[in-house]
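In structure tokens, the next block holds one chain alone, the form predicted on its own.
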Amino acid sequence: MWRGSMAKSSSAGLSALGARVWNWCDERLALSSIWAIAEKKTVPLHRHTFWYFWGGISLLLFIVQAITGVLLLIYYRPGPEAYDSVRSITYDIQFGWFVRSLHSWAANLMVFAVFVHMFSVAFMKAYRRPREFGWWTGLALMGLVLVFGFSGYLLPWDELSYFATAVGLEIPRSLPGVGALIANIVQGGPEVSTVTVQRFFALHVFVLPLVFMGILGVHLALIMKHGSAVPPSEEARPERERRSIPFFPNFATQDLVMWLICFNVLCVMAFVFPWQLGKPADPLASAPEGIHPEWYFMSQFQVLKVLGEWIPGYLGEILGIGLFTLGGVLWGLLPLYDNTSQSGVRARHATWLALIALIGLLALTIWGYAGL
């Protein structure tokens, strides 16, 4: 009896303390308003609901990269000692190889997840009014993810990263007039060197995260404001037949399960296929046979390679860059072209554009690897 009374008294005391802490924070941070928004937010429930998870998966992989990146930053030294520091992380620091593998695999999986998320948004037409800025901020994040990958690839300063970066920087160098100037500014000189490593390091760990976090905040705020879009097949159904679930706790719990599955897959890949470190970079050595950029740049690389064979010289390179630019502009203007909720000619054109872009990327990537 006495113990029961004491337990009740202790529980009441903790509840009262928790209420006071909540009220104190709520008065300063408006937590009740945030909670009210979370309670009202719902997620459409239909046969395509699975694709809503890919935005959260992309966010998880970014968080993993941020955490592992900070751990790697403790031991990494940019510049002439870059390779030795990465070798020390990989072979001397306890679990350093695992953290580095997590970081590298998370980078590749994040690019894949962002691609899946982008095309799922395109096919479900989630860019339509009033979500145009959600589409544009998403594309900006996609571009930053690719720059993250390109800048981080050089940092180990091994043979493969050196020559792959040198090949990648030939693209801006081919621009008429300003190409050489742009390449020299990025490289810190006429060729890729340890100065380039220092510049890419500053870009990778300071500039890009600041810009990325700002745009990500706007992107998430827009998602909270406009909610999840339903695909055209669901819009055609009567309102009373549409189903949805609360974001919190229902969809958030499912999202957490997907995060756990994804994180387990990431850990298995990092453990079974640890990220390798090649020979030190030697600018005086000849490029290894079959040198190529990372897989997410392979389609662009293949286009430039084919056009260079068909139209030798600067004209082929300029034509390739022009095609990339035109495709990117058309992709960005998609919400302005297909801007109604009705199914019609423009909607079909937008679907075909997305399908051609997806098939083209896959075909060119496979073609590029087959030709190595």
Contents of the next structure:
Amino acid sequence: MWRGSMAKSSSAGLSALGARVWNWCDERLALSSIWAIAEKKTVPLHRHTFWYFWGGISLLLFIVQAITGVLLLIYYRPGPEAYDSVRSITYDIQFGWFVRSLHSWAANLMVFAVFVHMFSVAFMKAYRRPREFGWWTGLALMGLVLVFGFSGYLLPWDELSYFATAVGLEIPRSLPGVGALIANIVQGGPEVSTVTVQRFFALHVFVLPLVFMGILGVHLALIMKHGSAVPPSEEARPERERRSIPFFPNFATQDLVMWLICFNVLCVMAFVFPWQLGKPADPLASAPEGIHPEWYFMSQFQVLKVLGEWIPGYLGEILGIGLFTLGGVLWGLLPLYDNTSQSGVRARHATWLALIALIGLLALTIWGYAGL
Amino acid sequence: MPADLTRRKLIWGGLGAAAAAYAGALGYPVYRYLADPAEEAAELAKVTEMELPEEELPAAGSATILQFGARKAILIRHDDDTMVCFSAVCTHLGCTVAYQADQDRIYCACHGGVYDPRTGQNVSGPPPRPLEEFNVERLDGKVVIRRA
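Follow the form predicted on its own with the form predicted together with the partner chain, if you could.
Entire complex below, previous chain first.
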């Protein structure tokens, strides 16, 4: 009977079957209520809408990192064989150079995207009530991204990664009292060695992803709950003049196009500028000339360098760390200081703080590169 | 042009084809990356001959397991000094077999398969086929093992 009707009209039969499968799943998984929520979501449309894409771009790059990271795990060996395994991935394994380049480029682009996302949120004042936890979880994620970058940089165990890590770990070491203890625990001994590689590996591939995904879940749930914030310039308009588009399918399609563009850019970068591997790390070799950290640590590097010249010794270093800590704390407290939707004095102060932070970071980074 | 080809169908078909091409362009490098060790093993599997110096031969009445290209082989030296060589991979479920001189048999411990130690013929237990036999040639100071 059922077969007969299938033969008469297979497409009608198929859609009937599809409807039955859907109903069966819907009854158990409440799919239609999720769909109902997704259908109602809208995204504000105004001349700053472009900046809404950067959170999604950061997410895309995180997904790329997770996938290419697992692929690298298949051949990477932490510890004493680290360099050899990365050399083999880069030069022997089919397309290994491409997977590794994607991972390295996506790491850099992710830091960039997260910075753009953070500053666009700051300038659009999307941190104000009730989105404070969105700001704080976002800052935590950015901190984790930087730790991801720092720990991943050591894993190839080449010359540059060795010194970058040695220098980086001098910063906690200079803290009075517990500094040396912390540094020794982190690096597993009094200096950077293959023991450190093993520890950073555990951190990089297990601890950080676990913590990151937990906080990311909260971050995304908060966006689902509160929706996209509108900037003050839009808030000033009367309600009926404000425009918005449905999240699904309109904004989601645009998001997808943005993902495609970003992913293509990433592939071209990885293909045209494949990531290189330096000489193996040699703890007895002298540091090479002009050694410097990755661009995203350049501003901190420059502050420490300049303060070290002005105020030699420990004091300069501690002052530098103190300055960055103070800046970070002020940055984190921004939503508590500038919490109303009115464009008052505090809102203007917050805008100035964001502007100073952005220009300061850019200027220090350029200054750092100029001084190499 | 087919009569029922609407613009909508054409666009969806084009998008589908583009998506498939994109997935293929991404899938191919990932496949080759994952398949690399298998490709290397396939290269090794082309090895058809290996040499073993006299001093590495097993003592009379014993056997040794050898890596022969990508697979394992068992070289048995019987009490009468004749030598035979078989694939060491049980034809039942792939365990590595052992030579038991006291019971004059090749035995697979996984499921109790038994083979004849002179011909490689499956004698009892689950193995469906005999072990593949390799040619053993004694030359001056060495033994050459060849795949037929």
